[in-house]
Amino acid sequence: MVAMNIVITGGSGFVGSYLSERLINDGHNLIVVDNLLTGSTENIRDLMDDKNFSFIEHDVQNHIEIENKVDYVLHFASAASPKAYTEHPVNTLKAGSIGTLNTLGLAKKHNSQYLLASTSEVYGDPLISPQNEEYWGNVNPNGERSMYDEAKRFAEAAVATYSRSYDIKAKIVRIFNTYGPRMQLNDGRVVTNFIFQALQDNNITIYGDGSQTRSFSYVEDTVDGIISLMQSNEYDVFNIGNPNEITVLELAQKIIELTNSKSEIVFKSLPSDDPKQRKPDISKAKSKLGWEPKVNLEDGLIKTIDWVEYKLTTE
């Protein structure tokens, strides 16, 4: 890929700052855009006193001005984790409808090509398994994830608007379940809640009876897939994520075993529209894109969980 001068908002974030990253690796010019919301400049920190690389501080839902050319816009900034969302539900909203028309606004302006992080949270609680790119989901508009859900949605819909109106060549990334080093550890999630219980020998906390399926893929196998999508001639929609489905039981049970941890799994009430099943279809990335995910389940725990246990022993 020719060096190109890319914007990335939530550049800063767990997924975002593994793909600032990269990109600034492949010989890129990057102006990282993000409010510090749940991403930190910690994540970012070896990047800093790049010669190709800058930060603002700002929140997409105002307007964003870049003088210089931009060739790219990455659209990454949000809240992604339960927790998040539902403690920042009206910046939620915001960055997902707000956020996205100022980013794509951004790239009409410069003709740059876009690329919009979306979520396998547009299919909510799915009536098929696996989901595949045309599922059109089963989503609540008035339920208590609908921020993030519905921001998500007309997300999608503002990029195939723009897209459809203005002729911007625009990507959309539906990713799936992601996890690794970096992810924050009091994010609600389920791989990070689990190995931070186990680690500490408290007891581990399922929501439901723990049949809930899953589908996890690791940090780098998902911006691989990202980058895969960026360098492709694909104007189009592809989900990103590992197909290995496993039970939210079954997930607690491996690390415990991997953690030799003494810890208790005790079972609470489900929330609401919390999905039952979880599972990327992945035929049109692995055919389109040549990229299916290489990191087993076990190899990214271990990593995430020698990660954790150093941010224990460290903070």
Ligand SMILES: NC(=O)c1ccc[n+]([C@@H]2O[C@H](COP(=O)([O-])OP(=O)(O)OC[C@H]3O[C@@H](n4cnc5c(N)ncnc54)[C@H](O)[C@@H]3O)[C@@H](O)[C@H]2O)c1
Given for the second form:
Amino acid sequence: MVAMNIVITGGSGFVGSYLSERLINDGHNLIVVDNLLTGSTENIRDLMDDKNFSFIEHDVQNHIEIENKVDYVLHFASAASPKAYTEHPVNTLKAGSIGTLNTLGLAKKHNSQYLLASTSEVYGDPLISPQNEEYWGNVNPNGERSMYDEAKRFAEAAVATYSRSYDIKAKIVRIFNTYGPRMQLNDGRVVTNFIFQALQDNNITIYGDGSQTRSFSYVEDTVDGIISLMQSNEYDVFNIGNPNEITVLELAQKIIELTNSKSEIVFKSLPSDDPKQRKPDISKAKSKLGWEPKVNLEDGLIKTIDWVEYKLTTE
Ligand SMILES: NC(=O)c1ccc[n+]([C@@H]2O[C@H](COP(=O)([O-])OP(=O)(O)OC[C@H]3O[C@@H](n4cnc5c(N)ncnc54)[C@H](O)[C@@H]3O)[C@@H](O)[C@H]2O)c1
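Could the form predicted in complex with this ligand be shown next, to go alongside the form predicted alone?
Complete assembly follows, chain above in first position.
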């Protein structure tokens, strides 16, 4: 890609910080817009002194003004874990709705390209598996996760509408469960939760009977997929994730094995609207973007375990 002026919202979060690193390393000028709700400047510490990098502390629910020319807008700002969006429900609703309109407004003003970070949660509790991009989903419009799921569905509608109405060149990435170093340790996401519990030989808590499935993509694979989409001439919706499906119980057992833990597995009741199955169909990304994930679960888990271990010893 030729060097561009890029604005990324949510760039100090987990996925956003890896993406920011890649974009700076690829020679772009980058502005991160983030209110630090769930992100941290620690994640982008190495970028702070780069002459091509700047950081604006700002909530995307408020108007975003950038003076210099913007070539590309990436909208990643949103609480993303069930724990985080339950703690910040209104901000999550607004980041997905008003925040998407504000970032689209920025793209419209600058005639920039646009990429929305959507989510596999737009498929809700899916009635088909694997989920391909044609599937419209099975979502509870006013359930306990609706501030996230429905805001992201609205965000997709907003991108499609602005793109049709104002000829904005826009792309949507539906990210499936992504894991790796820099995830917050206390935000309830299953991989870090289990590792955290296993490393301390505490009980590993499974919600439900553990038969629900998830497919985990290592963060570098997810970011490769997003960059491939950015670089392509495809203005469309793409699933990015790892189709390697595993039950939550198998994940817990694998983490116990890899950490040599004495943890026992305990079962608690399932929260409402927890999807029973999650597996991306990535054939579109494979054929049109030439992308597929490379990191197998065990290798990714080992890197994540090392990182959680490091965090536990340094904090
Ligand atoms: N990690 C995943 O598995 C996953 C899966 C599907 C979709 N996504 C999407 O990817 C994006 C990033 O997710 P993540 O896992 O890195 O989460 P994260 O919580 O680590 O990062 C989100 C970032 O957005 C910022 N933010 C939140 N609300 C904001 C607001 N109102 N204004 C400005 N900044 C705000 C946070 O401070 C944080 O830096 C989100 O849009 C999420 O929906 C992630």
